[in-house]
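In structure tokens, the next block holds one chain alone, the form predicted on its own.
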Amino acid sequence: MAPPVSRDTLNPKVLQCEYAVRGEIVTIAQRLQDELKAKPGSQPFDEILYCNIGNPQSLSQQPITFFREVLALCDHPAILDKSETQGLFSADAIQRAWQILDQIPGRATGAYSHSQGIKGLRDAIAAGIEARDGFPANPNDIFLTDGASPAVHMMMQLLISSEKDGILCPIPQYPLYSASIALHGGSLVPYYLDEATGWGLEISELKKQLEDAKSKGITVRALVVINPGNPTGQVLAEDNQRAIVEFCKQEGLVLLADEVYQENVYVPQKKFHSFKKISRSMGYGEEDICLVSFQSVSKGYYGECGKRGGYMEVTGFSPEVREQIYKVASVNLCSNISGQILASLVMSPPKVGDESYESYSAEKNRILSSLARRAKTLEDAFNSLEGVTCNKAEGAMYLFPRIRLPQKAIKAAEAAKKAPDAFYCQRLLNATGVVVVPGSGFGQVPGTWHFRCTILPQEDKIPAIVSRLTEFHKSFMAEFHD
């Protein structure tokens, strides 16, 4: 008798969906790690260096003290009244914890909240958005979610009704987008970022791909923009953002703005500007453009990936549509309360004059300046390798170098039934223990090959990564020399 479930009987949308960041290379890395643990010295390296995913605290980045103090006090409010607490926690963390607990029904962080998130926390986030942008924000437009990913899934679920619905996505893109479009049965409409101009986003390319999709009978519903870019690390210029807003307005597209790296900008000549700020500064309000902005506690300088906090700010939709968004949010009851609290702290951190301000600022600046140095060191290292070119990481947490592989290597990859960049990355892992993600998992111009490498390993580990990579690359190129 056939088993009740087989690969053939699964939802074909699930089979079509792929997520490279935790794909085959990572599975092999985890197996190698187990082997090293069971039998030290069994590999040509002594540890696995995970450069595959934006997971800062797994690579020894320390959490922000103020955020964790508030979180601890909220989760165990019984200690707020104890005299010892004054000596262990800063006064402003104690005050903020009381303030947050007063907004939670029953002061219980283990209870469900409103489906959009605790109202007082949404108030704090809206105030933070207003302070950042200089334009009003409405707490009722904010939906708190378990990280930004569920918010993206929610919007795809709402926007896609069949494979005739298309979503314009950057190539290269973060695989969450291709995966969620596949799961919800839509069509990914690619627009290619221009590597030669530092991963530039050209409006002419958006128009070309939009027309091409229309000619295939696809109705494009939305445009995804990732700023700062993942995996590409570019930060959009204001005039480019204005042109994107204008394009969405003219074409009647929902603008899905992935802004989770808004704190990660490393070049002095670039600044992060939210699409909400840009659209409002152009004079466009609720009735002019549908905009969904995503933020997360997983990135920035805080790196609280495991706490699963984030939100989307939803503007420009009719009350009828808003009702449906709320209904979908309600199906999940609510996002976790620790993540909600962190999202409010990220958007309203200590201010000048608060007891924690100096230590908070020092921690934040130390992390961001170190990330900038790591990005530069890795960028220089990649650019020194034969056949490798790497654009500057202006922001985010990644570099996306291009590798020009010899024909022999491409043929060897074909024989191994692997994409050439996946073949390179697997060989790199087996030789050095360094885990990077093949560019084919993010999409790339056909015939080009890349890999994504995070800048997150601690600074004292970077020289080892550079030397391992350099040594491997030289021997790989020598082995497959045409």
Contents of the next structure:
Amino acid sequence: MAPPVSRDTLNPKVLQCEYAVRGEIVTIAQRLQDELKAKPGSQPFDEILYCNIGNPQSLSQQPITFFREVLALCDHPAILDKSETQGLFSADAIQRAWQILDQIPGRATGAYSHSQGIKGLRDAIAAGIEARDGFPANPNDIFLTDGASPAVHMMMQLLISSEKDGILCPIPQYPLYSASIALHGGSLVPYYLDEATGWGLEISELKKQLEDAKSKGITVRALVVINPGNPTGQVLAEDNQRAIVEFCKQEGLVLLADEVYQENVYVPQKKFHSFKKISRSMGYGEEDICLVSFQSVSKGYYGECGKRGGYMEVTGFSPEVREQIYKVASVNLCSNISGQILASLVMSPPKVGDESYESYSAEKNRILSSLARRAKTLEDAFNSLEGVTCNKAEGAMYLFPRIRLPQKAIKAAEAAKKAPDAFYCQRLLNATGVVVVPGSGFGQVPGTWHFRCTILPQEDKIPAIVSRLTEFHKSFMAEFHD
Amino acid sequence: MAPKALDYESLNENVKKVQYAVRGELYLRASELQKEGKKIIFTNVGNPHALGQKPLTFPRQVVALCQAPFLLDDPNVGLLFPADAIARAKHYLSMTSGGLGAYSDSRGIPGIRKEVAEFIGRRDEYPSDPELIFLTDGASKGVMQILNTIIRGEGDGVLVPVPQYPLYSAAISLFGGSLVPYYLEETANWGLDVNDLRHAVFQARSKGITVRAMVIINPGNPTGQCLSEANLREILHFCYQENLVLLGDEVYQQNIYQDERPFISARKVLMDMGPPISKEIQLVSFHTVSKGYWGECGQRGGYFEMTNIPPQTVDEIYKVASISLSPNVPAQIFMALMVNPPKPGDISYEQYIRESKGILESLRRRARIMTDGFNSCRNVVCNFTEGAMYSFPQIRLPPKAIDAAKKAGKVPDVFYCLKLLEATGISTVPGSGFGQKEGVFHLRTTILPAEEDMPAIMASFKKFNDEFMDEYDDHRGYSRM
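Based on the form predicted on its own presented above, generate the structure block for the form predicted together with the partner chain.
Below, the chain from earlier opens the complete complex, with every other chain and molecule after it.
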């Protein structure tokens, strides 16, 4: 008798979804890493460098001291009363921990909280949003989640009833969106970002794709915008953002604004503006536009991926719908408390005058300026390779160079039953130990090839990466030149 | 203006169908009353620390050190932290790929999964494979992942006990599957009769449903019963015959309040049955840091262990897990500490044992106090809480009360529970939130309020109940349908 749970009897939506960031190439890399450990010197490189995933602290980025002090004290409040604690922790960290604990019933950080997250922390986040945007935020609009990803899943679950429900997604996109849409049985409606204009987002393209979907009988429910972009790194210009808001308002689409890289902007001519701020500054309020904004503790200068902290701010929808969102959130009871605390710290960090401000500021600026330098160094390095062009990373944590593969390489890839960019990436891995993600994992204009590489390896490793990459590319092109 | 995408009418129907009473109507009403200044005793959810249970000291020390590793370099760290906590923090930090702030392997840190496997091996006396253990953000996430993998559509049925913890009914609704109920027998101590299982499956099949899986909650929630080894064998045989995957929710395995039926895992019984059956029955077992005597609900730490699941299926489950990148790292460390606590000879051992025993022994006493307290009330009958964290008394509502409920537009047990809340501030969950036989009413409360508060709480309940019964009883006795 066939076992009840086997590949042919699984939920087909599970079978359909893909997530290349931790896909095949990573599995191969892990195997190589094990081989290297067992037999040092067995590979043409000393170590595997994981440039596939935005995981800063795995590549030696240090956490922000103040945040960790507060979290440690909240994890073990029993030491707050002790005099020795004054010697080990900064005074304002102790003060902040007391303040946070006072907002938690019974100071019990081990208890399930309200399903939207602890009220006092949502107040702090709302205040932080207001300070950032200049427009008020309501703590009741905030849902704290285990990272931004579960919040995205929640919205997809609400919006998608069948494959007739479409979600407009940028191509290239962060594949959480394609995977989530597949898992929930919906249809991804692609809109192409324009590589030639720095990954520009044209409203005409949005309109075209929307009409196209409608003609196929798809009801488009939402528009996903990732700003700053992933994998593309562009920071939207304000007028572009206004046009997007207008478009969503006119077409009755929910605007899903993935803003997890809001603190990662590396070019002086661009600034991050939240879609909430843009909408409100256009005079649009709750009646005019449905907007869901996602933020996370995983990126920025804090890079606290392992904590799983984040939130969504949901504005512009009816109380009945809010009830449904609350209901779905309540089935999982609540997100992890430590992550909730961290989200509130990220949105209300030390201020001028606080004891920890100087050191906090120094840590933050050190990380951000280093990221900006690395973004530039790698961008230049990719642009110097034959047949490779790379748009500037204005923000986020990635570069997404385009590689023009010779026909011979494409044929070799076909013979190996691999997508050409996956073929290139695997060769790159085997030669250099550098793990990047093939562009096909993110979507690209058919016939073009890319890969995504993070800017996260520590600065002192970058020269070696650049020279190894350059050497590999030269020999690859030599091997496959037409 | 075009109709909006998030208008109520256009929401996913499956979402609208979901019910989760644990944080439903009663809880929302209780929260409202609390805002108005009324003192509320929340007994609606198994949330020990919210009712005064203290966290165990050792894990909090270890995790605090992991959060702030710069402490480990400070010469004065020993003034605040014992040496074994410091050593453990270093041990777990060395397993991470960059401390608590880095995404781990999507299945959880390999070294911690190994410690979980070792724990299972010690507990069951059969080896467990760390590659088949996935850590999750709480057991609930794991349950949802597995059910999502199994359920293809409404043609797929999952056997669920009634009464059940409504995560199961909610998840099945969300994923568009069919819940196939099997009723636990209240008069037989919430026992499970295999004939009832057979009947439930037969009925489902006659409606064209393919029954794919069976859920057992052991110890039970809300019912608290502990399954005997014989019962588990029967269940496993049944799953073998009917080709079902068994989903063993064992989150309350540390919460046992009688000695006749200690906890025995479904996996141990399966392995004891030997081949071929031990190599064939598909089993997924769930555990958590939220219950037991740890009660660390807010950390969101859990795992599931797969037995006899084909590698390709494991790969698919891994793939879906990878979309969420990784479970939260601090909770993974809590899990490691739970499965690998201080040992005799460790500096922190005495304290650990004292704290753990204190909590467990108090829970055992409170289970008894509550059961007896409910049984002393008019028209209330309560099975003993053999395990878990809840009491599930049957409230024999007189016909007049049921009529009054109808008039108020409320389900009878909701009506009762609302009145109880208004009168006493005790916030419970009506039995209808868990499922019950038609016309039989219950409420679920936890046994978690502090021991010193218990007599007052039970007295308050008794006063309310007996007055309620005075008002609505017509003294011809109840009729239990």
